[in-house]
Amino acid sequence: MRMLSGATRSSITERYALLAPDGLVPSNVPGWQNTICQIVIAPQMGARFTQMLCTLDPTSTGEGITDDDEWFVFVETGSISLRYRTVADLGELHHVTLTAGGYAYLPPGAFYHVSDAHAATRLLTFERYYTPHESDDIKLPDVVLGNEADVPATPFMGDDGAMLKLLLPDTPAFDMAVNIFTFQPGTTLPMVETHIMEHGLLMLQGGGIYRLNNDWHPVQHGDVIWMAAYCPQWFVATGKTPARYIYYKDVNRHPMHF
């Protein structure tokens, strides 16, 4: 039965966007075969990065070259084989299997190839232009491989109801961060944050209420949020289970150089 009301939880504004999963539309993305790709955040929206959701099966493949960009992939469900090569590898091709919770960061100048996915595998990717550090002594970041299950969580601003995991090193070479927040029911961000970093976010579990600019939105598993620089933002976890989300932000660079 077709929807007659036109109702949706999705909302697109100049300062933020909330995209509910029931309204996402696939795109044909060069390099990805037999893959359902949904480009959920992009420069056309006003963002300075691209965020994509990819649903794969055993016939799916994906490959690309980062050129001047950097690329981060997170396995939400399922598993993949990732082959990659960087400019420092002198032609050597590396291979790693990433299972649920696994992730990889590739710096500029890298080649990657994704294959051998399990059925119903879903990936989250972030891609953006890499901004070199002002100091010539700070070289390109290294490849980062890991699984979020192995990353220690720390209380955010002393609140053990809000546990934060940093998936990438917090060092000057990196101009992006990817973190996972877990909120116990009833836990909130300690303030309405207003800052220069922009965010791309995916709800991994549970739900809550997100303040975005001057609006309050119910959010749940599968929702995507873009927050522009200086968009006021606040979150409270609701329901009976913890709420978890993974998010991107830009870091470690002078604002005149982004």
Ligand code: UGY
The other form holds:
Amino acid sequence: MRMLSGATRSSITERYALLAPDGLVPSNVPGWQNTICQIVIAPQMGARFTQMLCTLDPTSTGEGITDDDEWFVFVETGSISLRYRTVADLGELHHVTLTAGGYAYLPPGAFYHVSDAHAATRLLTFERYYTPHESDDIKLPDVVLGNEADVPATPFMGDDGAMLKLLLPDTPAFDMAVNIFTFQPGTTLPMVETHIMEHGLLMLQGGGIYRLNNDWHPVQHGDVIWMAAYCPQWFVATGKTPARYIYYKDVNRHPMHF
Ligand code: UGY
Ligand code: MN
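Complement to the form predicted on its own: the form predicted together with the named molecule:
First the chain shown before, then all remaining chains and molecules of the complex.
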């Protein structure tokens, strides 16, 4: 149908971006076949990482080499087979099945191959340059495999209406965190956060109002948000169901070494 109004909730600014699903456009991404890849956050926007949404079917395949980067994949819906090898294990090829809620983190120097997707599979990926720790005692992170269903949630700053899961170990080897937040209706972030960490976010369920810099935006399932360093941010969950989002954050490095 022809669009008459030209209206969209998407808004791209210097300090943040909100991308509503209706405006997303696929790209041909090297390594991915028969897959709809939407690059939703990228350095071209001002970000220091890349976030991608990939829709797969049983004919889809995807592969890559992390090189100096690190790669995180989260199965939003469906399931995949993931084969990977790392430099640390002398090139042995590992094979795991990731179902909905499943995730994998691969450090630099890894190879990955995705196949055997269920018909309705959507993946979220985060990729960025891995910043080595200043201390030679801190080695590269290990591979992490898990499912968010097995990760315990803890109240955020004492509020059990806002439960937080950390999907990656909170140790100095990791320069990225990926967390899932669940907000009961009416719950807010306890303050307008203004911090050095950058975020890339995907709304997994429900909705609310996101304050981004000096603007307030209604957001819902499927929306993507980029928040630059020091972008003031605040959220309230609205509606009758809990709101859930998964987000990336850069952590554990000196500001001069990112
Ligand atoms: O981890 C965080 O900085 C988180 N509280 N930010 C957010 O949800 N916008
Ligand atoms: Mn934050």
